[in-house]
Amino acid sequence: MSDKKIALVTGANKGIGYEIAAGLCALGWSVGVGAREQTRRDAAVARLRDAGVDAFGVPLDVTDDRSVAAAADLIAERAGRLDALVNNAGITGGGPQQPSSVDPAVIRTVVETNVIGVIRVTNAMLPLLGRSASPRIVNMSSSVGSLARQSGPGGETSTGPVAVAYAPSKSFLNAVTLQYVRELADTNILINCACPGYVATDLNGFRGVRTPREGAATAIRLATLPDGGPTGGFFEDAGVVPW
């Protein structure tokens, strides 16, 4: 078993996820590109490698039972152990989401992706975790999904159009990551969320106001917490955010 650290980033194919991966690459660690596609994928890869980093292609679609069990197969094979899970991949499942008139098959869709896929995958890495000696779990939230800024002066231009299936999902996912963190408190693992802020992404049509790598800063802060960090908190690069 290799002393490199070793990551798994869904979603790392473009965008947040790449530069999540691309960070933790060039920290020194082998970071597995968990993406669906396979072209972006191995172009993915084979940008990172041609920068001298560490890498590897990881076929994963996080809504597929047997897609996960392959992907947590492979990275068995290849390294043992995880030391760091980002569940980055999402959609917003396009637009409009009024909640008086959206297709409840969009809202099915968006948390099939954002939250029990985040799930399945984090079950069935759940074994390969614990064979690390400092295990980390950062999941992918968006200011979005605090209720408290929703609800407090000024969400409704804080925290983007109403969506009634992505902002809700990420809502979700911050309470499903708090059950885990209740669930394993008596581990060594750390779980925590991030919050990228508006980022510049295929996601929003590129009309965010930061940069992908600007957004993957504080996932790679939480992935490369030192033990004794926090757990079950909700992070963006100035500090805590409200649930």
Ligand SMILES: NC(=O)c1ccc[n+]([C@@H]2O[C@H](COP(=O)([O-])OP(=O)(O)OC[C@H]3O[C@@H](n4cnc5c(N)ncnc54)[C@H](OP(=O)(O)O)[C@@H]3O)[C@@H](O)[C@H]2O)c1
The other form holds:
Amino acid sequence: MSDKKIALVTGANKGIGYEIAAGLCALGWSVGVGAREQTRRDAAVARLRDAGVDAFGVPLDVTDDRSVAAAADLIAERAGRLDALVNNAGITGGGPQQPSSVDPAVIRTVVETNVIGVIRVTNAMLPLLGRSASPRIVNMSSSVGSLARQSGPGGETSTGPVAVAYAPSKSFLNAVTLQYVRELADTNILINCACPGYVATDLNGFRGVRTPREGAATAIRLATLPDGGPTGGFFEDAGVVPW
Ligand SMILES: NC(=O)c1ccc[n+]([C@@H]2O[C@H](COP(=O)([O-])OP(=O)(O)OC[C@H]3O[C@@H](n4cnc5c(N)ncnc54)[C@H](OP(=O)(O)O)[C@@H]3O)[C@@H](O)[C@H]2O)c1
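Output the structure of the form predicted together with the ligand; the preceding block shows the form predicted on its own.
Everything in the complex follows now, all chains and molecules, and the chain you saw is the first one.
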């Protein structure tokens, strides 16, 4: 088995996920670029490899059981274990998302990707994470999923527009993360949520104010935590995000 650390980043063909993959590669990790579409996946892997790093493509649609199972098989064959899983893939479901007029199908679609997708991928990868000496799981959340910020003073301005599918999907993801933390408390897996800040990507029509590389920093830090590092936390660059 290789001494090189192995990571899987979902939704790594572009945006923040690509930069998480690039950052881990730059640290000497071997990184699986999880992406659902072959052309975009191949292009991302080629771009990473052009920098001389160890990246490999992992066909992965987080909403598809068979795709996720095949991704786990691919990593098992290639590395026999997984040291860090970064559940980054996510969608907003488009807008507007006023609670009084939303199409319930939009909520189902967003939850299927942002929450159930994370559960599906995590459960498929847990056996591989169990073979790592220092396993880490990072769930890419958002401060818009912080109930404390949504309900606190200024919540109407600091947590973006009303979005009854996207924002609660990240609150749901946070809650799910804490259930994993409780179940896996007796293991050495460190499990945390990250918020990247407001990043200019396809997700928001490039209206964000941070670069994808800046947005990747917290997730990279959490994927590479030393033993004894925090678990069950929600972090952004500035520190802790209240749940
Ligand atoms: N941008 C921000 O300001 C911001 C703020 C807070 C949190 N976030 C979170 O950060 C994460 C990355 O977002 P981003 O801004 O980098 O967005 P992005 O540029 O739109 O990238 C999203 C990635 O997720 C992938 N994806 C979507 N559905 C998928 C599926 N079913 N299976 C596999 N991959 C799938 C996309 O693949 P395709 O190219 O195939 O669509 C893409 O690679 C998301 O979880 C998002 O909620 C972003």
